[in-house]
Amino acid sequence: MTLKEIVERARQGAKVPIVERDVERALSALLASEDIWRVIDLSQVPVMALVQVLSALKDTGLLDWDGGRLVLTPDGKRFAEAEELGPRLELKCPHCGGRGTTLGPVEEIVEKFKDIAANRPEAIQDYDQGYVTEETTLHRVAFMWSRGDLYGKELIVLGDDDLVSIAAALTRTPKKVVVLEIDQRLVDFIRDVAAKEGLPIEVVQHDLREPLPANIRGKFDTFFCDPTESLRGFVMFAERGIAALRGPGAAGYLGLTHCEASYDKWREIQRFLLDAGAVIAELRDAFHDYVNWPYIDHMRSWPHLPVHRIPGRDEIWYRSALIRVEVVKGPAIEERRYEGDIFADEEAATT
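Coordinates for the sequence given above, by itself, in the form predicted alone:
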């Protein structure tokens, strides 16, 4: 048995890209943990590709699952050793969680923000919602502040179940904060909080499948969004964000996972950003930790998982990178209307 043979078996019937390195990553994760959610997190292989790899490993006698655990067989352990693979290491800084930043002056709003966030509407599948931990949102704001993208700036947030607008406004540093949000529950919630706390937040109910309102386009210094993970949906969010920026020197922030995005997709996204006149200025992997959403047993990948165990609410397995882009030319965006489903593609796992 060789890596090439395992990949060929995994690719049978697969609609997502799978390469030998994906098998190596999966085996390293399996050497480190027998828990499905931990393996997903550690492997950094898109879920819909990982399930194909796990199935191929089982078919070849290298892996078994029993009692809800993923167990490498003796042959599997010998195979990994022969391939000179070791357990995946996760060496995160215990102070910053691997983000490479501290909260700094944002520490002053931690308790206030957590109290507010505790009453937010629950995430729903209709809009592919799944919010990050309160700590993650606060670190986002601190990071923007540290990069000169918050203090005295005009910020637009595209979709805001994470309440970035509230956390940013609580610092009293942005000149203006505007939110475009489709979910009326969140529109009402953010408006109510802004009124109660005296925050300079304007909330507009808007479906991002439609082009930006004329008074939004080209007016902002910074945008923040956490796009859906389909290539089409991600590009749509990025288009709207970049179109909202004033021009060179303006910055945007986006999140992108390994769980639902192969490096093929990452490559297409990078090409789009370059063509739009932007450059990836910084990337912090696994910056965002997500709270487990209530519809996890209804997500697209659930029937394909080899074992079925609903993780605890705070059992973090879904993470995404923080990507900071900066406009260097233009921007060159021709906004268009997006018809139909923007949430699903072959790599989508959580929709």
The other form holds:
There are 2 protein chains.
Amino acid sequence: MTLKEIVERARQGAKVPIVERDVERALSALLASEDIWRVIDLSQVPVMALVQVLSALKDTGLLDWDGGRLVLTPDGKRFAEAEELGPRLELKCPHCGGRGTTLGPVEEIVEKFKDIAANRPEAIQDYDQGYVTEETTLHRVAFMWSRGDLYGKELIVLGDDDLVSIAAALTRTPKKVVVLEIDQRLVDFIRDVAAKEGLPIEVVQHDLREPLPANIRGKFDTFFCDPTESLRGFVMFAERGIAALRGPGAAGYLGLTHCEASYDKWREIQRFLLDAGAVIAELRDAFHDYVNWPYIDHMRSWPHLPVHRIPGRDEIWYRSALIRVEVVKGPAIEERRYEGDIFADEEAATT
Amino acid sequence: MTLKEIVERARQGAKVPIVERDVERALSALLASEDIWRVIDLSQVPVMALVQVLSALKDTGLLDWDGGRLVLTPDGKRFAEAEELGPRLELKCPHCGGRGTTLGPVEEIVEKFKDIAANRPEAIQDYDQGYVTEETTLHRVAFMWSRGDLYGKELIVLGDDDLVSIAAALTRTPKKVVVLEIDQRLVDFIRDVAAKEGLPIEVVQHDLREPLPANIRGKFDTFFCDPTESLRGFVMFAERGIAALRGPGAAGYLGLTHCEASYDKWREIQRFLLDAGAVIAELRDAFHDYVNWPYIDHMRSWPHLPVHRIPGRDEIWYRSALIRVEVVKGPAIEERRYEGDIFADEEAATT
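Could you give the coordinates for the form predicted together with another copy of the chain, as opposed to the form predicted alone above?
Shown next: the complete complex, the earlier chain at its head.
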């Protein structure tokens, strides 16, 4: 029995779209609850698609509901395990009616990650670096886990001064983590940490202006990147990320600020994402907090500021939205080669 | 001095887009802080646009920064008051690193609103009704306030079984609230409450399949709606909402579920929103919790469910995302007349 066979069976007589990821979502929900309403809620699959998936799981002997509970059979549990599916985690903040997110099981790696990050390379302007707080990286990883994009998945990180690869791998849940990074200091740092901690991270030194290496293209379940914010630079990152994904149901994460991007630019970016075959599944503004970088008085907008006070390292003012996209069709990406400066446009403020 | 004059001055020599709403956002930030980094953070205006706005405010005598603090002059404060701008509220949940939202000043109306809502008309299937919890309506209103879409603004609510108009008006911050509602019971209920509480709510009985009344079109700062979820019905609601907005900088809110909408449908909806001239400014999944409706065992998906247990009234399983859009261009809407059933498509589960 394969996911593909189950989805084909679920599609028989169905009048609504059903993809393999819907079967994964249903199984993750069934690993977390046996109650029909909780399973509907947790799965985030349209009800008229979910009922088809549940029937297909029953017909194939993976699920039973004779006692009024939805119970995975021993075969069903083995199947979910073989597919490396974990129970759906909600990670809803209990203090704000579930509108915020919590770290959940990621709490366990907080100390370890902070110890490792204490020795990270400092941000430099050459690559438009500027990293998020450690707390932010951990929340990001928890968010990915809660959305089913981490556990048992293959993750690619495009540029990793935030050390997402390390936090993700420390949870011991992803199947594989690959980093494409241009900065030799970060390549060395992440490789050293991975070797020392026994983490399944592969670091490839790569200039993202070049198309993806052939063995990377179309191979991943999830990408993460925090792009430079010129329109051209952002689209370049998004192109590489989406091109690395397997296809429908695969997901990507990107950061986007107000500081360096008008809503005009946001709209252009969103149009690109839709045209590439993706849907905007979530967009949480100000999810990411950034540590102030040492070159702040050399950034492009500095001479234009009315007041010239250097903020404290942890005096957060630069934030970005977390955008989660999911491939619905294709993806349709024509990978191009980029030349020259990808950082500058008129709205750029920090490079 | 007008907003228009300030924005024209700010645009002189600017190489980035600047709209009137950016001036409003800057002033709201300046009402909340005198520190440059907090003002950048709170304003959510691109830095290279913000510096132009700050200069224009200084040149026109509304702002001063000689002491290293950004201080609105008495003229500046009077101007902000005349424009009915309030200080930017963040309303970040302190327990989840600010990733969730709090009620903030909306706390003060919780009891009153719950008392009023206790006597609301029950949800009926005729109009695909099903209302959110009172807590959800209050969080929604707080969210709108924090995004600058409530205080001093003119708000239109398209279909209001959630009683958003009442919660919004109880905050005593919007300039005007208009409700378009088809259900006579809700029209009467909201009118009665408004009269009794002295709230600035105008209720117009209207079938949204018809284009907006002429005196409504292009007149509002903010719309709210929780559309029916057939693609056709959703687009109809979004068309009416966007057509009611003044233009660039005006904002709209819509709810969208997974239960009745696949990511294919989400993507179609997002394409419509972008084409209409809007940007997706925020998309917070599962922000809205729904109270179970009395016709649950008559809903379309009921016979297809594997288990037929009626959930408790407050056993939440149906949720929707909160989508905030903001007009960037236009808006470009061709308002059409709709005929017949707007509720049904293959993914519909509740009607």
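Residue numbers count along the first chain shown, from 1. So that the term is clear: the rigid core is the largest set of C-alpha atoms that superpose within 1.5 Å between two forms. Everything numeric here is computed off the predicted structure, so don't read it as measured data. Residues that one form lacks are left out of the comparison.
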Item checked: One rigid part holds both residue 278 and residue 259 between these two forms -> yes
Next item on the list: Calculate, from C-alpha superpositions, the turn of the smaller rigid part against the larger part between these two forms, rounded to whole degrees.
Entry: 179
Margin query: Once the core is aligned, what is the C-alpha displacement of residue 95 between these two forms? Give it in Å to one decimal.
Written below: 6.7
Next item on the list: Spell out which consecutive segments of 3+ residues have Cα shifts of at least 2 angstroms at every position between these two forms, with the rigid core used for superposition.
Entry: 1-99
